[in-house]
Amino acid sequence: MTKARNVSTDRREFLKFLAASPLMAMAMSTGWSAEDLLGAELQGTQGAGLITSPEQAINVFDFEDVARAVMNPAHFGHIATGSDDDATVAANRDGFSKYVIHPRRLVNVSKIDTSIELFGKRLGTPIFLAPAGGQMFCNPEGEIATAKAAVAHDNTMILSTGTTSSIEDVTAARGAPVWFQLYPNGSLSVSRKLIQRAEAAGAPVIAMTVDQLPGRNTETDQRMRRTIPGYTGVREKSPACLGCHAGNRNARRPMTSAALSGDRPGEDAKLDWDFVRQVRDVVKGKFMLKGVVTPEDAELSLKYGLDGVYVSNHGGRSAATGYGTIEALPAIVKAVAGRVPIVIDGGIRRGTDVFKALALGASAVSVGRPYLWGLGSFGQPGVAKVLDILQREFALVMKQAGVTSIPAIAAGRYVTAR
């Protein structure tokens, strides 16, 4: 059996600090309360209902209170942070209440198919892995554990600009080419060399992420940090927070520190639309940009060229637009009107999700936060259950509905507005 690690020394003084901290909300949304964190230290982990090994996971938040439990706060503020005082990343939840299934009966769905065709290529299933950075900070074999976690489900998965381990590492851990999230880092020659590494690895697809650039506001982050005995305040200078995303950024990053070699990076919020249509040029696979939440900008990506729309809002992360992004879907879809393919990420943590997104219009779902919780709490089994989880419910939904192939979700009317 997997043992979850052993609870830091801080912990009292994490779960003192959350329960008065904005993520209280997202906790309680599991069933937490403040006495049931505060007493969660005097319990330990097995007493406060936690579970011990991924098998005992019911569903994918039994592994969010475990990694909450484990996880350097730094590291767990990191995952769990969204912008502002993280509305969006509650909209991102909420929004998919909004929405209800309408299932047909007495369909024979004794045989489902979950795979899905996406830009010539079959894959297993619509749900991907988002792109995360530093995921050694969550678990010392981080992004190479996940890649081998999604092989059993065939899980897509998209490496972050941000890995702790090469494109080349994780290729080999997955088994077949991963799709490479890249920050442009300002610099159009930083772009062109990350590019061309995670094309002549066999990325077939490169994502752009496009909502970050201007800058961003992590209260959940910050404040989570400081309850570290030894902070500092000053990130890449604080012992228990050295290497964290925020700060020290490029330690133990090999992709991003191989591309600034030689090279400085620019300022982001300078890019424009002329600066996508440079790096279109540069990318000879697929194209798409990460963060599109407007019909507008949509119909711009198609206008400069790009191969696919991914909706995003960075699980809440990017801007506090108190937005969900499945809501934001159905006119990104009209706008879009079937030209290319979309791909969805954003509270999605449920099977009901996928449908609902899937049924929506989108061409495939990402998630993030879910398997970090896994990966957090019991390293490459916690990933491998989480996915497993999710493609469960995901078959089961399909059942339910009545529908017995992914085409067959947008074909039909199975999910409308409450």
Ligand SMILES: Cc1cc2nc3c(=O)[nH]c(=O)nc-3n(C[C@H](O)[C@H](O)[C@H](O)COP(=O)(O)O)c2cc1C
Contents of the next structure:
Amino acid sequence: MTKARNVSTDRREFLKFLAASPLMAMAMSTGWSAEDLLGAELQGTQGAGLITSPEQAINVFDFEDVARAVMNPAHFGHIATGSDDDATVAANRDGFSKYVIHPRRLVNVSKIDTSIELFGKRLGTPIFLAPAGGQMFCNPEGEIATAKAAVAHDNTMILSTGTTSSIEDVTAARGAPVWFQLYPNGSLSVSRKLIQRAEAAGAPVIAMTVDQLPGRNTETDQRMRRTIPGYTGVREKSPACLGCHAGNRNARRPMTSAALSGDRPGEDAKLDWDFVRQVRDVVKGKFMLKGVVTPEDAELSLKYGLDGVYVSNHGGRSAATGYGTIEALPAIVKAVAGRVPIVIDGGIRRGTDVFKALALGASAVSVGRPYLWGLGSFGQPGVAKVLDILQREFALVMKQAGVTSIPAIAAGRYVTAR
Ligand SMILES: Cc1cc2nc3c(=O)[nH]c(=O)nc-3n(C[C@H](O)[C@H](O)[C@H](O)COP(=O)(O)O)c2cc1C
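Please give the corresponding structure for the form predicted together with the ligand, as opposed to the form predicted alone shown earlier.
Complete assembly follows, chain above in first position.
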């Protein structure tokens, strides 16, 4: 079931921020009034032809265009931002073009199986939902909408410490346990509380994000905030801004309110591998670090007894490394040598990207921004359609390449560097 956007509400909201929007520049260059341009776009008649319902989407980027047009610019900017000049966001995407697919012909692919076995569980798809904090800034249903949308293709959901719905509610909405992403700070007792609560809710895997500990410089985010007329520096004045990254949001979010109060989750420059060792002792289930981009840190993960490696650069929004996670993957796969599973995210937008990551040795992939675009555009039906498109594209690539199962993807020589 899908729902069309309420165009008049969107229009009012949009016009409030119009002065600062890129559409204003477009309107001026075309000679149309900005309102005409918006009307044409949202009704899908002419102009840029924005989709007005999820069914119209041809690929996941259709949702990015709608999200940019209808979301509060500060919120969209928070999704879009990378670090510094956003070069690492672009590198994540460009990285995939450095690898090519070698399809095999005349294989019977009338039946394929996209399921994977991970940590002793069979999962319907290798496409996961990466953790993203504060999803109510995209839609009032936030993580609940995302969880419900993940049911159809059995996408594994990784819930952020910064979630705007509790893990108990999200697990109920998903109808299955979710993985929990832990933002550590210097206090082991805070991490212990969060881990124990997540594990009590059934989370089989804890992924501790370590790529943001020294802080970060997200310039696009800062610039977009300033485009809101009257913006004072505090975005969370409105209830819809529960998800915003400003002020004392942690005191109001369900996972962090009890544990963290005013602390900033995920940022603490003094944390080191000894902290990892201590957290390892707390986690009863599977434990991995999210944010590994070097073979050295993958090897240390194994040395410290972790159960997997999550290759990520936070979608290019932590350290400005200038290279894509997919480029980092082969050396990490070599270092890990099949001893533990590898999850990867960063720039995955296409079925071909999923296929390339698996062929290069990842066990599963996560997507971040695409489902947030879906959520910001159309709520739950938007997320559902994004996941549907990725699954459909991926299944098609498997067939085109001549593989019928996920293990066969890594076993063959289907992907090489260009
Ligand atoms: C708006 C937004 C919020 C995010 N919040 C978190 C978070 O709370 N914890 C975390 O570990 N990663 C967070 N991430 C990073 C994602 O988990 C993931 O690493 C990244 O989005 C993957 O890249 P992609 O967006 O290109 O798919 C966030 C990303 C975005 C875009």
